[in-house]
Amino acid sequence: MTDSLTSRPPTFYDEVVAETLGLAENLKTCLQCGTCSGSCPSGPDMDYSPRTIFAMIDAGMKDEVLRSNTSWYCVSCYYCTVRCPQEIPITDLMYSLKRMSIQAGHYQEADLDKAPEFSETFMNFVENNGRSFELGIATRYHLRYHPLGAIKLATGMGLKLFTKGRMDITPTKIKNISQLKSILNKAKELGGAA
């Protein structure tokens, strides 16, 4: 048993951070630069910035972090993470607070007007590759909701990522592919999805 005058609750931080993989704890070296909230091509589309979101987590606001669309709006780009200078895994933590938000009940509230066609293209790459296409899903998401926006993007930063060898410019599949068409059929079946 733990002296109570030693021990502390968890704080929403330490839920976070004990949710994520990986270097976590970087996020308490974070300098709130703003270079992940500059960077990311979703940033326009969501409640709250990332790096405002990590100012969010760190002063206990819980419910005000799940109910916001923002992790929901990251594409997996990776690129705030690889530009982050503290190295916070920023992509990773966005996908801990996906998980949060939906083990929480708030997930629903999420801009479900965008959320099922964004999740249909996301496993549309997965069940005919069996992986995510980042620029396939983001390029789809722009073109539909930011038009203008998807040439600023392509010429800025897609061309950074893709001269670097951080983009794929077509999907790639893998191998037995098959195998992982038989694996989420059955999935579906047991789910009872059509």
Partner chain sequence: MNDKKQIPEQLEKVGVYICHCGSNIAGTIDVEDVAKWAKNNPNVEISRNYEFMCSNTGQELIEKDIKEKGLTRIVVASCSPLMHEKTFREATERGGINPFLFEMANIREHGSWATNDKAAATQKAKALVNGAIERVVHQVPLEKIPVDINPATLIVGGGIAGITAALELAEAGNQVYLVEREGTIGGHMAQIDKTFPTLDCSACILTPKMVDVGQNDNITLLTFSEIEDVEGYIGNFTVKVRKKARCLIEELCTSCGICEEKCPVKVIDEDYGAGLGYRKAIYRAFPQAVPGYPVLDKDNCTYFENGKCRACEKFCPTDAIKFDQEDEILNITVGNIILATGYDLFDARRIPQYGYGRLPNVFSSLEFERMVNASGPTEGHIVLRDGVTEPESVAIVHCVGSRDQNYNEYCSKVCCMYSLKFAHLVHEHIPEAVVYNFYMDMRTPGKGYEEFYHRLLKEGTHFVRGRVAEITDVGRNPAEEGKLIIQSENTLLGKQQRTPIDMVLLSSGMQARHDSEEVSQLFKMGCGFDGFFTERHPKLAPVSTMTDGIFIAGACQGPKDIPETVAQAGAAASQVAKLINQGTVMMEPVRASIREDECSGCRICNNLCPYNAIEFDDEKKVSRIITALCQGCGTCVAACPSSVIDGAHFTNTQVMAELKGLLWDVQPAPQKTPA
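Worth saying up front: this structure is predicted, and the values here are computed from it rather than measured. By rigid core we mean the largest C-alpha set that fits within 1.5 Å across both forms. Numbering follows the first chain given and starts at 1. Compared with the form predicted together with the partner chain:
Superposition on the rigid core between these two forms places the CA atom of residue 18 less than 2 Å from its counterpart.
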The other form holds:
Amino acid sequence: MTDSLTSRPPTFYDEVVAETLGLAENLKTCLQCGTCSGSCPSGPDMDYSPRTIFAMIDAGMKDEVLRSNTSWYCVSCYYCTVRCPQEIPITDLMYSLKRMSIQAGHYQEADLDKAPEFSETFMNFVENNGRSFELGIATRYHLRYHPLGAIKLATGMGLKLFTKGRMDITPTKIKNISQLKSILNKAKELGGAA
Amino acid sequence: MKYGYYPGCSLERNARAYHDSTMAISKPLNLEFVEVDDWNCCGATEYIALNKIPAFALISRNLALAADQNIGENLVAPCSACYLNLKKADHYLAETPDLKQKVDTALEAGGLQYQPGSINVQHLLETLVLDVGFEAIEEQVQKPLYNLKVAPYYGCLVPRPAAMDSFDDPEHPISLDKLIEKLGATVVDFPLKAQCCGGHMTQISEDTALELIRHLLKNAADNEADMIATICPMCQLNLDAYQDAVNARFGTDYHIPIVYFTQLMGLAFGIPAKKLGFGKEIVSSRAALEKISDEAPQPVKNSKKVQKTSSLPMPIMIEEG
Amino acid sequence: MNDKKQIPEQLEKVGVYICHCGSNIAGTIDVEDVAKWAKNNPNVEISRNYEFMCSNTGQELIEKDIKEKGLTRIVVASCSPLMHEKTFREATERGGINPFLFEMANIREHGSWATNDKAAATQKAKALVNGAIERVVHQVPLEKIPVDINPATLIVGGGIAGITAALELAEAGNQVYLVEREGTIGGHMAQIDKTFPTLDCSACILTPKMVDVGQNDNITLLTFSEIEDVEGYIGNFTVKVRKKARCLIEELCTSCGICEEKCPVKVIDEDYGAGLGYRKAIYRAFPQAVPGYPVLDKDNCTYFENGKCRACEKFCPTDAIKFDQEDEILNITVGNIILATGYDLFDARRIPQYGYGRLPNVFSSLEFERMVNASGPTEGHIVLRDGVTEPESVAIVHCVGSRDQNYNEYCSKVCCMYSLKFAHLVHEHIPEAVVYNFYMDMRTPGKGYEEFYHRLLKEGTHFVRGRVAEITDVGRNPAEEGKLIIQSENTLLGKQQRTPIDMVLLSSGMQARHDSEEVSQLFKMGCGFDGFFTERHPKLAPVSTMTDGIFIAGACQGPKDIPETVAQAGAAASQVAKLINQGTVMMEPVRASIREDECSGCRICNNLCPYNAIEFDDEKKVSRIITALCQGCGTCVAACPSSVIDGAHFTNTQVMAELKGLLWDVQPAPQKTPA
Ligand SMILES: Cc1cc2nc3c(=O)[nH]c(=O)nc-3n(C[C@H](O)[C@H](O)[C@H](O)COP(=O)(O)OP(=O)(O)OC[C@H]3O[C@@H](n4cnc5c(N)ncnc54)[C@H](O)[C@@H]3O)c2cc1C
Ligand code: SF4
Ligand code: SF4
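So that was the form predicted on its own. Now I'd like the form predicted together with the partner chain, please.
Starting with the chain above, the whole complex follows.
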């Protein structure tokens, strides 16, 4: 048997709003109309639709929200944002939820989605080189976490791209990488861990 | 006209064709693109998902460099994700004092500074449509792309994020349609022209991504497009490199080349295909390009006007644009 | 200024009354403290606080104090003068002193309601009360000015609101001018097929009233006409009306309709036909139009285009066609005006993702009203845009352009009900069709309305809760090919849903007329940001406006259905009838006057007066104000270089005294001692 919802303090809601730039305050005015979820290209594959996520945030269901795949399945298409009748910056809220779920450490759990790992791989790459090359990251990411997937990728798409000269073996590096590193280190200090 | 130019990581390698064709068309159009020296990755759609302040600091380093290098106040980004990130950073820095203060401190650690608003970030399409203009583009056309049926594809990040003033309609953009028409090509109806290419879902959930890519390919094929013209490296990659996977998964047989709109402009301007990066696409565009004819096609009668007498009038549309 | 403090020779005896307004004022303001403090003013004879000053006991308190304590002035500190100034002036008068020796301080809207800070609110209340006391001692007795009411009334807009108001007044024996912009009266109700929730035929209940309007001798019907200018004030308005040329001599026309039949030009009927049907270049919107004679549409007439044709003229049996007819300008004088200009339908083309105008089988609600009507272009058959195919499935989309910050923020109130009506009509016409209603919230408050919803539930309509995200013709699988697909979230299941259907009806909201702002300026009354006309009080004066003698009725005030529209129209008519019966109204004596012997005759004020109330006496070379025309706006008072214009009840002395009183606790800046 599952428990009925108990009222929880609204701190989670405040955390989400504080983490988001722009008119995040508008989240209070969500009408639960479902325009966002109806517009969402990834909607069918999300654990909870964006609208449901907002109802859950309102109900203080922090754990469930941050463990769900919803924000990671957001493709940043901005359809929800331009269509929301209450002008809620939904796509930006999805970014906030991603950050919060990483900060909460949920992404390390094995049964979770692949997305945070992908973002992390990407980040490591950028921080060490200043540049990225999406395919290189994809390969590295697949090799590290999903060896079988990587084989498929390498023999399929990756190989083709490689022969077309569209894939690098090594990424380029910017000249002043030390400058970038000091900027990012400072920024991390200011922005809290992660 | 002189512009700062931010190629972004994709254009270095994967989307080299985009870069080459952009450079090739810049000359006849009298555009001088000066690359920001030592620019770094904008973080794509991933970095911002990790930590807000470093993400904005990462992007802002580029704005600071651009502002510092005396390359003009306009900064052109051909990649949609780069364009959005740069523009968004500038916007939020101006709007959020707390964010600005932190980013300032971070930039200082690298001996840099940036004043929001001092750089005007443009997408390449915006530069071509608004600054250069359709007329000037049409003037350069030497080999019109007669008979070539093109589906103009905008994707998400340029038309939509409306927090900033978008230069086209977020739901039904038309600027690329008009531009391609000027090249002599035939623009096919492509209702999904601003829908998602799958974005990073190719890396996260192939099921989701392939389904989205399939919708786009199907829509272009149903409307008999010879090719899809994109304005974004991510869109190009997803539609091009995963076309086989879509065919394998769904038992379809799509062969729709995905090219950059600048490549088509270059062809129409009479620039040799080699210089425009043709051949780098996985689904070959050769067959499609062979369809280009020297003669203008007969104007097709607008099917809406050939109405049976019994049919009811359509609502009159407000003049576009 | 004189060093000595100007104290009136004899101190006035002011009575001060601080109202608690229950806890509305007393909850925030220390009323006892304010009352006690007010006694310090040497002019104050008595100062009280009381729970409800507007109650009978409160008013009697004033009357009694005047009689027993010999008060000469009264100050009440309570709510806005808009609420109770009249009440207290009358109490003052009953007590035996001139009502203009009363002054009101608004410590509720300007005090207790504006803040939770008790100390600050109390301090401000003191300032407001002190200002009123200092002012009231300088006030002088004034007499109200009687104004005769012209018994004729102008009604603008001939929809069901204008028709109802016109008949109410005319049947009671009053003269009415009904001015309608289109060629016929009827408004939107004439376009509608059936009316919810009873489903009576709209035309059947409307056209008898239209006929009554046409036949009532007390009603002068001016159709195809526009108001160009409005001057005057309650009781005495002069209105300039442009009666546009119909290219037709009305007296000769027998409404036989031959011209219409013979006219070779066919154009899409954008107005009455909602764009779904066609009409001729000379046309009547519909056969029961009132008046029955047609209008010639010069923009589409071949004769006006290239000088040829004249078919109508040739065939007209009574030679009624007159191509070179000119517009006529009429000046009418009326005592009151009712605005009943109605609404526009939200244009669904503004939401591109709904495909209206792009996807043929997406229809607007008014298109559907015309389609389902037996006298409409499809003779009542529900068909797709091809004009023949019956839909097997129909989706009705609620809230189009409503409840949306991007378009209209408000709920348009009637759309849920008319969407239910549409579902019923589809079931009735095509019993096997599957019908979906996509709604955000079902809003059916009204007599018999919820019951109507239940009826539709029983009829088998599918209700899907979720605002429609987009409508597309791009199918993803064979089941979707060739259909329109509604993409939405089924919010009760939390799942995205794609619903393939044949036909979509967009339930657009009602919005203010595109020109409502200009109209409100023409009549010098207000409209809100959304363009709907503003009522004097949302609860207690819903059909009055801030301008005396101008009333509003129907959908021009806000979205509403026919029952509510008719009720408002009746209310507006009875407000006007009250004024006509009174014959005169007493107007505020707040008027300007010129001290003629001091006037230099510079004439600066003459052209500044927005009401043309200042005339120039050529013999005496002085300006003079026509009291009946003056509205007391004060423009001339401020403009006069010789300061010889006085605004009654707003004299310089009164205003300065009030200001000084308000600023009692502000320390004057330390003055330098002159060297
Ligand atoms: C699709 C649809 C279905 C509906 N169905 C129902 C229903 O079933 N039951 C129900 O109760 N309600 C229904 N309604 C609501 C109904 O239409 C309105 O309540 C009603 O028509 C309001 O009447 P009105 O006279 O205020 O305005 P209108 O009908 O708009 O009439 C205003 C008149 O003023 C004229 N006018 C405007 N401006 C000027 C001007 N400046 N000078 C001169 N003339 C002017 C116009 O030409 C028009 O004739 C429906 C509404 C819609 C959109
Ligand atoms: S579209 Fe906006 S208002 Fe509607 S459910 Fe989503 S967030 Fe809430
Ligand atoms: S921006 Fe994200 S959440 Fe919003 S519709 Fe697109 S994918 Fe869904």
